[in-house]
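What follows is one chain in structure tokens, specifically the form predicted alone.
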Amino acid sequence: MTLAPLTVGIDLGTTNSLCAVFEDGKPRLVPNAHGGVLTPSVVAVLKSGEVLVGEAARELRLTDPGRTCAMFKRWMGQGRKIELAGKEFTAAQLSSLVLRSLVEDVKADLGRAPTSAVITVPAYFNEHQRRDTRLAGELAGLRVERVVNEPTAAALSHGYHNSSGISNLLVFDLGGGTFDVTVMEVFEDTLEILSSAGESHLGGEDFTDKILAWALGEIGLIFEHAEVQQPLLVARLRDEAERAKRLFGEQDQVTLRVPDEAGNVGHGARSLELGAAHFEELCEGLIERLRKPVERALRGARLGWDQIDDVLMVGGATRMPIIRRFVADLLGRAPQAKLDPDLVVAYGAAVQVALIADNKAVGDLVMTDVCPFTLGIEVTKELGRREVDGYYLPIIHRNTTVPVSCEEVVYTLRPNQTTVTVAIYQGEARRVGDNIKLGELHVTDIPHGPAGQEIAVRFTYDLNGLVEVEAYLPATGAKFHTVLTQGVSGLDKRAMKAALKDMQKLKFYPRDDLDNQRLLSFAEGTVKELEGEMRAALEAGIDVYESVLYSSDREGFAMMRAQLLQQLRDLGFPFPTTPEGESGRD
């Protein structure tokens, strides 16, 4: 008997990683070789060349830190080379070793290896970071069916897709190295993401580092230099700092044992006392960094705290009392903690696997998502008498519900300019130098003429993460396009072609409709028949109509067109029937 291909859900974490399968109508975590479900995201290379992953690698980190590496999820998408025992690795390669370990655990548990996976990522991961996550899966021999945002997976695991009421939820996801805030609305069988915000370099490890830096200062060492100068001492003291951080959930005062330069803690070792109040003082800056993404997510969702029905706490770092109090103060009551915050994302990844397979156990759930980052192009601005390039023109704004298609019109800078390179970026900064470049689109054969030739640039974004960028020359009707595939997973050539075909349905070109252009010409002709206030009022109406003629907003265009038609009727100049004998659409 041939078994069906096996797909698993994976939470590829900064500190720990987990794997889950969906069986017998519910998700189940897969145990590792040690019998637990949390596999430390740590990789080590022995002198023999053997690679260790997980608990064994974490233990080696204390005695031979030069052969081990952790926290590499933070370096995804940066192209950084990490030297480990004389060999160079990328973050994607190290992550693939963790994924291979999880694959072996599944094989040991089920008797067969998975062929594909759903892998979760922080909602605020950019396209390069998501690309590296998919690459890690492929290097581990897995077909990555989908990359799912961690807060979305968390909401799935909490079972909110079965809610019969309407509620606004905020997912507060503080993992070992990343922080996400996602606001969503849940009603019946629909989960609609309203906004996302976060930091990809803020997590529980930063709170550990605060304790470590304090302890090093107490013994006369500087945090920035100690790891190089005395690596064994720092490795052991970091372990002490992590233990102390976890103990603050049970006691108000903790003791840290200070190791010697060899990393040993003897009976006569010096000890340091740290109180909970002092720990909170050390972390004041981190708490403020948490506050900003929360406020940004609420602004993006256009909601206040009084409109949030509950907060879902996700990630092991949310166990810290300092974090619980911070969220409770914002919400006005204790946040929700139905499931283990370390496990909730992996459970949700397995639920997503079931949704992809149309498993009846998960029902008919409809999910919407948003663009976590703004997509746009580089433009030149005229400032005073100078032309300054390097500015950013957003085309699809962050937190726009996808799929979506949006357009902006730009203009040539020089007389007889025949080519333009459209540089495509992702990010929120005003200048493109502070954003991430995704690609370019070359526009050629622009007809000779004065500066100011129009170029309509359209971005179309779908649920697969596919971004099509199109440039249109109204003067000639020529179109140029490119497809950005950094955000795409699980699409072969046939599926890609089908996705691009579906994207055409999202596009809306009111300027190309002859009847719309005919209405503009009729209204401009009518201006000649009017004078005074009536002429000024009609000109204002035409200006608004002409501006939306190049928009991609169906509802907005329909409204403005209807207003212009009504304005003409009120003036006694109704728009006549079309040449084909049909009445103007109003």
Contents of the next structure:
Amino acid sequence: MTLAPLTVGIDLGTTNSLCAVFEDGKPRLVPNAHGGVLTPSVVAVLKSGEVLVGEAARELRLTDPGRTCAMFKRWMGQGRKIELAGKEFTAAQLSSLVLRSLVEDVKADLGRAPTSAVITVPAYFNEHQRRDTRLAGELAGLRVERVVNEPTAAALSHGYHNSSGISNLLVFDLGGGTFDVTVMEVFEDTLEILSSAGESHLGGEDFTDKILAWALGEIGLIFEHAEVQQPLLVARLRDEAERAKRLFGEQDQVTLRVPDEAGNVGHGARSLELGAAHFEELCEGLIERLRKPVERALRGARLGWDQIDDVLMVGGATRMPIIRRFVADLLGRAPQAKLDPDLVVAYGAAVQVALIADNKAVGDLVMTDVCPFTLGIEVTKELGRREVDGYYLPIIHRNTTVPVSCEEVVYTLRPNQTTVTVAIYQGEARRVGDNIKLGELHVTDIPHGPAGQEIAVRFTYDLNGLVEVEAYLPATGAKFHTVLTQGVSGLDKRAMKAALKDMQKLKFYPRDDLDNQRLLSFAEGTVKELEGEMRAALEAGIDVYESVLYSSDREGFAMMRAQLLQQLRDLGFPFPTTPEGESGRD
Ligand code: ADP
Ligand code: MG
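Structure of the form predicted together with adenosine-5'-diphosphate (previous: the form predicted alone):
Below is the entire complex, every chain and molecule, led by the chain shown above.
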């Protein structure tokens, strides 16, 4: 007997990743090794060469930042190498490690491995970034059934929960590193995405960085240099800044403790006071940057704020009062708060899985999406008597409902011109130089003749947000065709195989031991808080724990673990056992 293939829905976030399955007619989140559902998108490579992902890696970031890497989703599609513990990785490879960790969690939960996945991406992700996301899935051994826009997934989750009435909804998704706005119309079971806009380098981390930059300034350091000069101090201070940012949800004044060069915050540590009003002043520029994509999305949907019935808040950063107030001011009342901003995208990804499988539970739900950016080619313009190249001819305009296929006809410039290179771009600017180049299509064997021979260029944009370009020569009937694989991570079959093998070589730290590793990192972090005898005692406790952690004496280990947990409790630093996402040391 063979089991049916298992498809999972994955929210592969900049900060946190989640995995959901569709079960018994509804989506369910898969717990990770720590019992939580948010897995920090952080990867660490231990001295042993083993890979750690998630909470344990996030905690190691404080004590050993050189061995950990976070926020790599920001580098998707850029092809650059990221150095981690002396090895080089691409963002797609690091993302694949996060996905592999989620796969392990599914195995532990359901007793079998998923075979394929629906993975969400920010709507504003470009072609290269989407391809890298698919690649990450494949490197993790998953067939990627669909790449879905995050706000669209959020909309699906919403649509699944409310299937009555007509309304216009704006999805406001502010995550750790990206900002997306989507406007949609909900009519009974039909969700129609009207427009999408966003910024791929704006998120909650930028708010943390504002606090961090301010605090570094207060102690006479410059943000731009400090990370290189004082990595441990910065890692710890960033943690303090993150904590402060979250506390502004509950209090008007927060205290940041200033670590020393080694990242320690002893009893005599200096502290800095930051008021909510000052924090909001620091963030004014960021708030201004949120305004533009919102306006663009509304313009794209041809709607005004007075026609928006509700705002769906998505992403952890929308928990900040300053953001809620910003949205409430625009909407004229408080945005809805029915769905958990951290979970809604993952739930939606699982609903998408059910839609693809024609699951009866979502049977009547229909959804349409749009292409969030303009796609086109480079053309030459005749300006007066001059021929100037470098101009952009849009072929698919942004916010066109997908899937879509559009054609434009271009002409050869010179007599007897036998070849044309069609340069393909994505973006909104009038000149191609300001847009993103996606690739080229070479048209050859154009029959000899005068200038002005026709070439029909057709763009097809599918549900995954992937583009196919075709050129057709009416004179000969010849067709030229490309699916854009020239993207930074376009790998042919052989390269793919080699890349897969490379990634498989990396051994994961045993899942059953993850929490033990996390306890080690946590205890090591706590050492930094202590001085004198207390510090020495804890260090001794950790030494014993660490020595049995790597031994095969599991019974002895259980005892030592209990002892260390007790010691931490006694010291006033209880180990958070079921972190729901990012647990603080507060
Ligand atoms: P992503 O989709 O990028 O993975 P998330 O939706 O998980 O991001 O949001 C992560 C961001 O939300 C981080 O910048 C984090 O600091 C922020 N965040 C989470 N909880 C809170 C909170 N209670 N207050 C303020 N910011 C928060
Ligand atoms: Mg997100």
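Residue numbers count along the first chain shown, from 1. From a predicted model like this one, the values you see are computed outputs, not experimental measurements. Take the two forms, superpose them, and find the largest set of C-alpha atoms that agree within 1.5 Å; that set is the rigid core.
Once you line up the core between these two forms, the Cα of residue 65 stays within less than 2 Å of where it was. Relative to the superposed rigid core, residue 242 undergoes a CA displacement smaller than 2 Å between these two forms. Comparing the forms between these two forms on their rigid core, the Cα displacement of residue 537 reaches 2 Å or more.
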